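We begin with a single chain expressed as structure tokens, specifically the form predicted on its own.
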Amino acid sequence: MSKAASTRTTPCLVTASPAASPAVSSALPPADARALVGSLAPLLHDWLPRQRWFAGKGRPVTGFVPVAATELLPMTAGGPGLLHLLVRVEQRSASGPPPAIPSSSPSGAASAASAAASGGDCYQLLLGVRKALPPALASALIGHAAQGPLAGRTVYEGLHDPRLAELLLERLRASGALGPLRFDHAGTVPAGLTGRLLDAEQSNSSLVYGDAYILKILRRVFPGPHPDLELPLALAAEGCDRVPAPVAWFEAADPSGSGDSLTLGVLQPYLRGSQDGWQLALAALARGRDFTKEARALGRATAEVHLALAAALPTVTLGRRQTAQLAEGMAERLEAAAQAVPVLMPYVPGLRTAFDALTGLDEAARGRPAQRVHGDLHLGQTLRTPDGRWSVIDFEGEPARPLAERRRPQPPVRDVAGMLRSFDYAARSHEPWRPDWAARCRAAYCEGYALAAGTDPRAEPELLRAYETDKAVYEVLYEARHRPDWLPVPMAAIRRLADGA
């Protein structure tokens, strides 16, 4: 870069001449990132908590520091410009700290501390901008900047624009860096695709690409490797064909010089015509159908994943001391979700002995083994193709928990346990309610994994019992905080769990 372009205070989103092109795309100086945030500032404060993937709701947010920001497409006077932006989100609580799920792990405790100390979530932003917006893009308007660098110019979800969706997809195809953004492929990748973005409701965004290819823009970003993008190459290299391997991604360094990168996008084949697990199960409840073959299917689907898993990626044997602490990092995820949701706190006493079991279970110093997981399972996870072939999708883990926590090795039931209470879910969200449909199914999920792995997961009912009622103390914190008309769903089975059920 030249002394005169390192030295501009005004962003070439701004000045850019009308023959300006995608090849003079650069990253921004600090002080042109400023600037450019802090034009920014007064949309995004009103824009971003409404955002589905913002994790900092019910916190004010006090201010915004730029990470990196990254001009992938210049405005010129004829067309929109395309901002890469990576925002960290200062916050505070009006009356002391927000609550938390605290990790069970030194390195994910050492992780969320990290998070604070830094003074907030970084999160990805992809901007368009416009002089004005044409009327099929209104949906995607975050607002007119009033000062700065971009005053005059109208601000959109860039996402959303088809012309800057394709702009997207042709840095993928080829490998390289541009500013702080590195871009790598594992396969070739068709121009000239049509990107639409997904509505579904979703703690990241999705861009189909012509039915052919679905990418992934993860929102909150951590310095790491991420399990969205490490658990399916590492599939993809054992063989295993129930995850869609990665076609190409595109990561950040990490600016705080730790060597570690920021995973910020995933681009994978998308399976065409499939339908995700949760509308197919509320499909059957509806026609009053059984689902207990798909079930079984989809239980064995998981065990496959699961043993190629632990063929990819190291194992480990959980001994007295880890089993105790395991039960420890549980016992205090409840009391800290009691504290943030009191109508669980009636329920903490029969619902912690789930955890003591699970402790007295190694008091004869037997190990357990534990490996990569899914750390999300749920039937939203999973697509099922016109020919009953069920596929797991999304690896990211519980977004709410430490980057760290989520890398960790568990017991494989924690994902049968996530799935137990996706069947209850759905067995729930239906009326009149079907309990005896859900039984089924759940049956039916076990003895399909037990075909596959060759282990039931029912043969051991404590740790059953102590995940599948952790995952319902998160479902519960979580629905307080951004459902809360679903908050019964998961009261049922803290219900039940507390009882010994």
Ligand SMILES: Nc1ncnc2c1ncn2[C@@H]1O[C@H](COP(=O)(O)OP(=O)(O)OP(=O)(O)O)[C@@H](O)[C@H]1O
Second form
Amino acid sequence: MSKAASTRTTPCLVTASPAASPAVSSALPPADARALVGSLAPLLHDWLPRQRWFAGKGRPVTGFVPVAATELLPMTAGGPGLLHLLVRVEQRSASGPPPAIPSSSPSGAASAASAAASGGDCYQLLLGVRKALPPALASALIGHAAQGPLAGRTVYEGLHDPRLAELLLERLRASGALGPLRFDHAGTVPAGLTGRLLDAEQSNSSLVYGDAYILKILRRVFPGPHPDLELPLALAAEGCDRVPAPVAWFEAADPSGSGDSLTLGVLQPYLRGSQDGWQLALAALARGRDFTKEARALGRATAEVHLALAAALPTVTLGRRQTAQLAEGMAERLEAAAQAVPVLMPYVPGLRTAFDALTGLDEAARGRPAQRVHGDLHLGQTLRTPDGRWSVIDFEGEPARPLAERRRPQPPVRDVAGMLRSFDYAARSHEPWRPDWAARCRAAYCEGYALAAGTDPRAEPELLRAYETDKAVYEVLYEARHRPDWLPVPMAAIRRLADGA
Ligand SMILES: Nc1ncnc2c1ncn2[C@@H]1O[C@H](COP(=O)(O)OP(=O)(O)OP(=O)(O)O)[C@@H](O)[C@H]1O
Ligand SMILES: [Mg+2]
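Could I see the form predicted in complex with the named molecule next, after the form predicted on its own?
In what comes next, the whole complex appears, and the chain from above leads the way.
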């Protein structure tokens, strides 16, 4: 398979000093990084848009710009190399003529946020480089470089290679800098654990080491504190054990010199034998079993996380103006979604009343507490360990929203609404539909939440309805784009919410 026949004897990829041992890694100077990315461009052009975590699907890729390139392991005669790349992907919009100037920003708020300064989303790639790929790694193939510094080399998804995965963990065991990369740890990480890449399709890539740790490699990266590291660290410092505490992480300095870092990966304890709430809910539905005990426990876990976040990080009070802005944002998203998914159009007036009701409330005048929240809470973001205890994972928020927005304090009811929608989803995905099952779970979840938090989310029905509506609108847009078969699920909620239920 490999076109290993190369005229080069030593790959230009290696820029460490001649005295450097194979274990020494280095950042590539900009000119080398450009040559390298140029050499990889034809392969990435084909491979990158096919990755589940590639967020710019449907918009043609027009170019790759290196942001940083670091050799985590220089390639040797006998072994693989590991190349860490941050690459900015230039794209143009899906329809319409190509822009005269290289595209600055594709459609979409998230892209706009990340691209504001740079003109495209920045992705983290960990590329393995070998002369030839062993059969066990065949499925990881990205391609054979035909030109440039990697000419004649086989390039592959390095995270599939247990040897390279182990090397990454080894880097995380000690704090220190490596070119633009900075490794930190808050606990002891054992050596020699074998890593396996989780094959579930996700927005990021996760490696499990010896069933003891999980390393989440963030794929689309942004300058600024990343909530998937920031919030679990804050919760750990607050003594909240509902979230696996980060053990080690790595970041890159923002090459634009903003002083911010780009969070690249977080290592956390792996909850062995755990099952996620979505699987458990579906299993309960399939067996006709009650799930209210679990729902109540989940409500309690959510409340504990909220209490700890409110104690650990700044809170604010949203006044009338901010509440109005919140409602306006929701109404704008509704209008945009109805334009894109016309089936939503007849429900717009009814749904708008949910947002209008927010601004007219007494609470809006008095002020409404807001704090850091999970931001994308649903059953799939919860794990139950074999001892029956629930944990919450994945604090990156809604990946489609700009990082600054995801980090903004919000009413905690937002998370509650997300989970309530999730019970609805589970019940709707079961044949026959079980609205009674969902209603019982939703009530039990709020009860559990109230017991731990001291406030029942149902005490603010307007706020809850507005957030549920906003979420259902998002779901309609998502399903219409990605899973049209599922569109009836959020549309059922849309009908209910438009009626003011
Ligand atoms: N600490 C953990 N212990 C056990 N399994 C975990 C842990 N953290 C994550 N997982 C598993 O890894 C999967 C992916 O994790 P996570 O949700 O953080 O990744 P993601 O790429 O952000 O996913 P998504 O696309 O759903 O946003 C989870 O669904 C869960 O099954
Ligand atoms: Mg996620």
